[in-house]
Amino acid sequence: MIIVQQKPLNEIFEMTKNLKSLLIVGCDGCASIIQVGGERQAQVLKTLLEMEKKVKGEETPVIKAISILRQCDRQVAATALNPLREDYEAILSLGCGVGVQTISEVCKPTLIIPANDTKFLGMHDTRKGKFQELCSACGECILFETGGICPITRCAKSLLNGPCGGQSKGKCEVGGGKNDCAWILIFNSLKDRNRLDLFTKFRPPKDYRLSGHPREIGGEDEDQEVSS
C-alpha cells in the first residue's frame, strides 16, 4: 500500500488560514487502512481546525468532512466531489500524492491542499505498529530471482548481485547496523525454497529508463489520430 503520514498541524493550519469554507476529503483506500486519512480522521481534523480558530478568537469557517472510496480514481473522485466543490473555497485532501493530484485535476479551479506527506510503498506490520518500505516501483520486478525480497529497495545501495563488503553479522553498514542486509535475507529466502541457483545468477546493471518519469500504462493516446 501507499504509506502516508499526516503533516504537522501547524503546516495544515497555515495552508488553510483565511479560508471562509473548506471541504475535508478522506480516502477509504490506503490512507484509511493505516488510519491517517479515513472518515474518522477527516472528522477529527475538522474539529481541530474549528478549535484552532476558536482559540485564536477568529471567525470559524464553514467546514464539511467526508470520505470517498478512492481519491486516485478519476471517475470516483469526480462523481463524489463535483456536486460539492463549488460550495467551498478549497479542498483539504487526506489522500496520498496521487489522490491530491487526481482531485486537483477533476476539481479545477478549486484550491487543493494536501494534509499528508506521501512516504513510500510498503507493508503495515500491525503487530509491531510499523510501516516498512518494500517496493520502489522500479518497473522491472525481479522478486522471483531474489526470493520475494526487493534488492532495489531493501538494499541501501540497490545492489543486484550480492552483498557488499560493508555487511557485518547480517546487518547493513548504512544506518548504523540496525537494518538487515537485504542480500543475506535473499540468500536465506532462496535457501529455504531450494533455489540457491538463482542467487548465483548474474544480473546486468539496471535499466533505469524503465522507471523514468512520468510513466503511463494502457489506454489510448487521445491526441493520436486514428487511421481509418
Second form
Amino acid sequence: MIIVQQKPLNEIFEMTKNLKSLLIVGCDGCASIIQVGGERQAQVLKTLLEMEKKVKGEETPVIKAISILRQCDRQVAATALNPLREDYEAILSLGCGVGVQTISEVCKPTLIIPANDTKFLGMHDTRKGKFQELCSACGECILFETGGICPITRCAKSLLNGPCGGQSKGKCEVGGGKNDCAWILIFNSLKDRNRLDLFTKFRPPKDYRLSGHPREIGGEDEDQEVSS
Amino acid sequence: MKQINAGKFVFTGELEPVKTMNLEEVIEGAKILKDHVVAINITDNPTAFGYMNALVPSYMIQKEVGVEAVYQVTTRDRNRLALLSDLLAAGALGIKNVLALTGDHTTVGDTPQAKPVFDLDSATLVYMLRKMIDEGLDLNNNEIKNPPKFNIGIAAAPNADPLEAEILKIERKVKLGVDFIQTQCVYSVEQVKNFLEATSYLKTPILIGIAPFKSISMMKWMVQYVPGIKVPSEIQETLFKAKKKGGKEAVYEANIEIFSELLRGIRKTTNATGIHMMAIGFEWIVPKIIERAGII
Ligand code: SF4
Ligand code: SF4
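What would the structure be for the form predicted together with its partner chain, given that what you showed me was the form predicted on its own?
The complete assembly is shown below, putting the previous chain first.
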C-alpha cells in the first residue's frame, strides 16, 4: 500500500485560505484503507475547515466532501470529478502524491491542494499498530535472492552484500540499535528456507538507471483522451 | 604483503587524519610506528566524521616517513565514479594497499544530515578493484590505461553475532579475491581462536585487531557504542583499579601489561598472520606493547 499521513492542519488551513469554494476529495484506495484519506476523513476535514473559518470570524466557503474509487486512475478521476470541478475554486485531495497529480492533470485549470504527505510503500502491521516501509520501487526486484526481505528499503545503507559491520545482535547501527538489521533478517529467512547459498552469492553493483527518475512503462499508443 | 607471503608474523598500525589541514600529527605518528609495523592504515572519515581525506596522508607517510600505507576507502561518501578517480590517483601516488570498506552510516557521524552514498558496498568495491587490477577495466569494461596494482584488504568482525552471517559475508568477498583481512578489535585469545577456526577454510591472511584503551572513558564508550565489541570484565576491572590507584599513568601501564599478554597469547597459540594495532592518539604505546610482548 501507499502510506500517507495527513499534513498538519495549520498547513492545510494556510493552503486553503481565502477560498470561496472547495471540493474535498477522498480516495477509496490505500488512503481510505489506512483511514487517512477516505470518505470519513474528507467529511471530518470539511467540518474542521468550516469551524476554523467560524472561529476566525471569516466567511465560510462552500465546501463539499466526496470520495472517489481511485484517484490514481485517470479515467476514474475524470469521470467522477469533471461534472463537479467547475463549481469549485479548488480541490483538496486526500489521496497520495499520485492521486493529487492525476487529479491536477484531469481537472485543469482548477487549483489542486494536497492534504497528505506521501510517506512510502509499506505494510500496515495491525498487531504493532504501525506502518512499515517495505519497497522502494527500485525497478529490479531481488526479493528472490534475499528471502523475501528487501535490503534496498530495509537496510539503512541499501546494501546488496550485507550485513555491514554496523550490525550488533541483529540490530542496525542506524537508529540507536532499535531497528532490525535487514541483512540479519535476510540471513535468518534464507537459513530457515535452506537457501544460504543465495545469501553467500555475490551481487554486482546495481544499475541505478532503473530507479532513476522519471520512469515510464509502455505508452506506444496515444493516450486515450478523456473528455472534459 | 611480501613479508606476509614470506610467512612472517607482522604488525600493522593505524593513524587517523582529523579535522585539520595539518599533517604533522599523522607524520609524527607514522614516525613512531615505522620501525614496528609493515604498514599503517589511514582511516577514511572514521565513524562518519568529516576529516581530511585518507589519500594525501597515505601518500605523505610513504614519501616523508618511508612506511607503506594501507589506504582505507569507504563507499559512504563517494559513488563509483569518484571511487575510481581516487583509486587511480592512489595508484599514481604509489599506494600499494587498499582496505575496502562500506563505512559507518552518515547518521552516526558529526554531519548526520549528509546524504549517504553507498552506491557500492565493500563487496562491490572489491569487485571493482579486482577488475581494475586483473583486467585493467572499469566496471563497464572500459579500458584503463596503465591500471594500478593494489593489495586488497577487507575488514571483519570476529565478535559479530550471529557469527555465521559474518563468516559467509567474508567468504563472499574472499571469493572475489582479497589479499588480507584486518579485524575489528578483540580482547581475548578465545575470541581470536574461535574466529580463526571459523575462517580457516578461506585461506586468507588475517591480521587480528587490537586496540588498547587510551582512557577509561574511551573504554566505556567503546563497550557501549561500538557494535560487536566484547571486553572481558577482568580487563575492565584491572583498568578501573589502575585508574583508582595511579591515575592515567597506571592505566597506560595496565594497558601495556594486558595487551602485551594478549599479543603473546595470540602469537603463541593461534596461527594469526599478524596484529593490527589501533592506538589512535597514543601511538607511542604500540612499540611498548610489542616490546613487552617480546615476540618479534
Ligand atoms: S528489491 Fe526493489 S522492487 Fe524489490 S522490494 Fe526491494 S525496492 Fe521493491
Ligand atoms: S546494520 Fe544491517 S541494516 Fe543496518 S546498515 Fe548495516 S547491513 Fe544495513
